[in-house]
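Starting off, we have a lone chain in the form predicted on its own, written out as structure tokens.
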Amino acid sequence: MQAFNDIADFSKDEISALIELATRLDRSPEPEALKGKVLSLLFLSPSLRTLASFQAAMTRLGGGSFVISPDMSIHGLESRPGIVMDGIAAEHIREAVPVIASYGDAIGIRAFAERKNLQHDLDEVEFSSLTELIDTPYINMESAMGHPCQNLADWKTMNDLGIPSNDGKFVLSWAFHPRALPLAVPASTLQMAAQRGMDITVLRPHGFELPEPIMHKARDAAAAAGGSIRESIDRREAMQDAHVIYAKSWSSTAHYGDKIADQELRNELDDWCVDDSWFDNARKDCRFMHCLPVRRGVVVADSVLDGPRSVVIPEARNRMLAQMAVLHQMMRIQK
């Protein structure tokens, strides 16, 4: 495997094989599978689970890792092309990234969207500009529109819970947040559920529709896998017989890059906090999923997050296991 960049790059059989490998590695560890291997980790955006889970995964497989972030004691990084570097930054990313990649057998890169121009982010211009600088295998640890490691972990979580693929009802719901957040998780989560063949409802207020290219890509995947996608603004109707509600905040695509207009739109939507009443029309065993971090009392009520419906902790642990499978496939020592 040369790249783990987009869940859409993999067939359902390939994803199933990765999940089976993740389960096997959990039950039957291989502490020398990556002995002597090094994973470079470049974080241009903050992280808790992604950072810790990748380091833990490499350690469990017998390898090592190192972390580089602008928040650490490194020179300021310049990313703009054609710039005269007479300011604070002492190093350009065009030199930094190839050097970081050269110290490892593979590299993980995390770089959020700029969220200034929607088409720019849909085209993954920033992330692609980084991967074009390297020739080592790489892992997308979250880009403007993708978070495949989270997607693989979420797929495994639903498998672990026995939630059906076809005939499974999946609700991807917008939730309130005081700030505009990236589209990576909702966009790639929609794609994941579509490839799984689920019947999906995107529940969101007016103005928070996901971009049409994202919806089109997911509709094609759903059709190929025997699933479906619809949209709704009616919580009760959307939650009818739901197996899963996956809550996530995201930016208004109607006002993408316009913080003031986005804020004005979300100011009246603080009732979009998932509480027990949301499950009145759902299945009795409907589960609550979220990628974390999550704001208690803002995105979800304590009673839901601490209750039996919530699977956010096993979901987070599956990040490590899913990434172990990816690293094993990408870097394992051939005997």
Given for the second form:
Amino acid sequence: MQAFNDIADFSKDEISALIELATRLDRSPEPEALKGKVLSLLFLSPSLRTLASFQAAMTRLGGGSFVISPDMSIHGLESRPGIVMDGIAAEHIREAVPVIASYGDAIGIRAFAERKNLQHDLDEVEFSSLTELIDTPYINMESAMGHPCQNLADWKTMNDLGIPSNDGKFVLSWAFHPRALPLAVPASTLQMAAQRGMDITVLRPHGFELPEPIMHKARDAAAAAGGSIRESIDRREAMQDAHVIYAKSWSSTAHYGDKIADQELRNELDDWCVDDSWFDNARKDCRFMHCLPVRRGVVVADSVLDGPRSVVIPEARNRMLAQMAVLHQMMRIQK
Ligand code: CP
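Since the one above is the form predicted on its own, can you give the form predicted together with phosphoric acid mono(formamide)ester too?
Let's see the whole complex now, leading with the same chain.
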């Protein structure tokens, strides 16, 4: 595997093989599989789970890893192309990224969206400008529109819970958050559930529709996998017979890049906090998923997050297992 960049790059069979490998590595550890291998980890955006789970995954497979992020005591990094570097930044990303990559056998990169221009972010301009600098195998640890490691972990989590693929009802719901957040998780989660063949409802207020190219790509995937996608603003109708609700806040697409207009719109929507009443007409065993971090009492009520519906902790643990499978396929020592 040369890149793990977009869940859409993988067939259902390839994803099933990765999930089987993740399950096998959990049951039957291979502490020497990646002996002597090194994973470089470049975090240009913050993290807890991704940061910890990649290092844990490499250690469990017998390899090593190192982390670079701007908040460490590194030289100030410049990323603008064609800039005269007479300011504070002492190093350009054009040298830093290939140098970091050269120390490892593969590299993971996290770089969130700029969230100024929707087309720019849909085109993954920032992330592509980084991966174009390297010829090392790479892993997308979250870009403007993608979070494939989260997607693989979420798919495995639903398999572990016995949530059906075809005929499984998946609600991807917008939730309140005081700040405008990236589209990477909702966009790639929609694609994941579509490839899994689920019947999906995107539940969101007006102004928070997911971009049409994202919807179009997911509709094609759903159709190919025997699933479906619809949109709703009606919570009760959307949650009817749901197997799972996946909550996430995201930026207003009607006002993308306009912080003031986004804020005015979201200020009216603080009742979009998932509480027990949301589950009134869902399946009795309907699960609550979230990629974390999550704001208690804002995105979701404590009673849901601490209750039996919530699977956020095994979901987060599956990040480590899913990534172990990806790293194993990308870097394993051929005997
Ligand atoms: N879900 C996820 O990617 O978490 P972190 O941002 O903490 O890595």
